[in-house]
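What follows is a single chain, given as structure tokens, in the form predicted on its own.
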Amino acid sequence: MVDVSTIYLVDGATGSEVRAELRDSIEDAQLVDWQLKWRPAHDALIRELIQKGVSRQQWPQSSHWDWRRKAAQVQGLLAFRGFCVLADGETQGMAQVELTKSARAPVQAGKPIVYIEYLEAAPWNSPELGRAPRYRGVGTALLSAAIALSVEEGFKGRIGLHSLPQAEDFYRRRGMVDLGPDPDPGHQHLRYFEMTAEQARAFLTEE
């Protein structure tokens, strides 16, 4: 059975709170918005962009992510989890998480972390353009799931993930810890964020 959560949203143009559902699971209708109603907008987007002469290394860097394929990959195995955020009766956010991997923070190393695979919100959500995404708070509601999992699964709110170059400053500014370039090559360099036990506590009091 899906567990579903009552959170709350922030409308981009009024400012004003919107109810909204945070879901324990990515199903067929997170799947089915993807395809009909994100890749369109992922689509109209980047041709806007190419129009405006903008160059390909500002283009949203998760647009060729394909949650149909992430999903069917881990289906059935239970060291994956999925998180998604529904509102207004479409999904806003989606993020995938794997509870085998091991904390790399000095103060941590070796014990066990939730690791964000994979995090993303709707493309209507991103301030893309200077446009006012449609909602906000949906990065922060997906990784407040991570930890609260965390929590849940006796890791201490514990969390890691390697992030997209446009992300950084968010997860930054959400108190995790920059480990730097991973040297792997199977991580394309990308940056290291670790979660502590105590910034976890932190971000939860005030979130």
Second form
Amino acid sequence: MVDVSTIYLVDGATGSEVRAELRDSIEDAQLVDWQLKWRPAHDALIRELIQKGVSRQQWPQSSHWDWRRKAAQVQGLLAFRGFCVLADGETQGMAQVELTKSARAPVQAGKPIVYIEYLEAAPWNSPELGRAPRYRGVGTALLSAAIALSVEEGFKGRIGLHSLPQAEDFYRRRGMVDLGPDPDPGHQHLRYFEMTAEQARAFLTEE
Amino acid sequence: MTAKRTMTLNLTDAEMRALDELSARKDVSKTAVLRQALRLYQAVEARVERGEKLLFENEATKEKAELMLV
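Please supply the coordinates for the form predicted together with its partner chain, as a counterpart to the form predicted on its own shown previously.
So here's everything in the complex, that chain up top.
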């Protein structure tokens, strides 16, 4: 049974609130949206970036993510959970989290966290090319869902993740601690971020 | 919130002590420890069934030891 909550995003053009759904699952409808809507939008964006001479380093860094493969790899495993945000009948963002990892920050080292493996907003919600995203707040809603799951699981809101370089400021602005580049080559030296129980409480109070 | 079901669990004193210690060390409830254990057990089983091995590596010496699962 999928749990559905009402959330509110912000219309990027008008600034008005838009009613949306947060669902605690990634279902086939999301994977169809990814394949038939996200991917063509990504491709169109890349073509436009090439035309405008934007360097490859500035292209969206998650555009190669294959959500269908990611979902298949963890199907039926209790250690993994998914979330999605729906608005206007379309999938606006997805996140996949893992529940068996431990914290690294000295104040909470060894304690269980909700680890965010992947978090991505639909390409039309990303601010590339200086365009206003169609909806703002998708990433924050998914981050909130991971924190809420951490609370529900008894992990007190502790979360962690490796951030793509383009998303680092997003996580810093939301109060996560930057623990620096991961020395493990398996994580491509991405910077590792963590949120403590106290920071999670502050985040949920603000949201 | 996902619906949950209740069960009674019978543990020996030693098992209960281990559960208490893990609960305190990990800063989670005893229920959370058992749910974590189930997730890990299921994840390990799934990987072993795919033909993978479970290895532990000593961070200092880089020495690897295989955990045999029967």
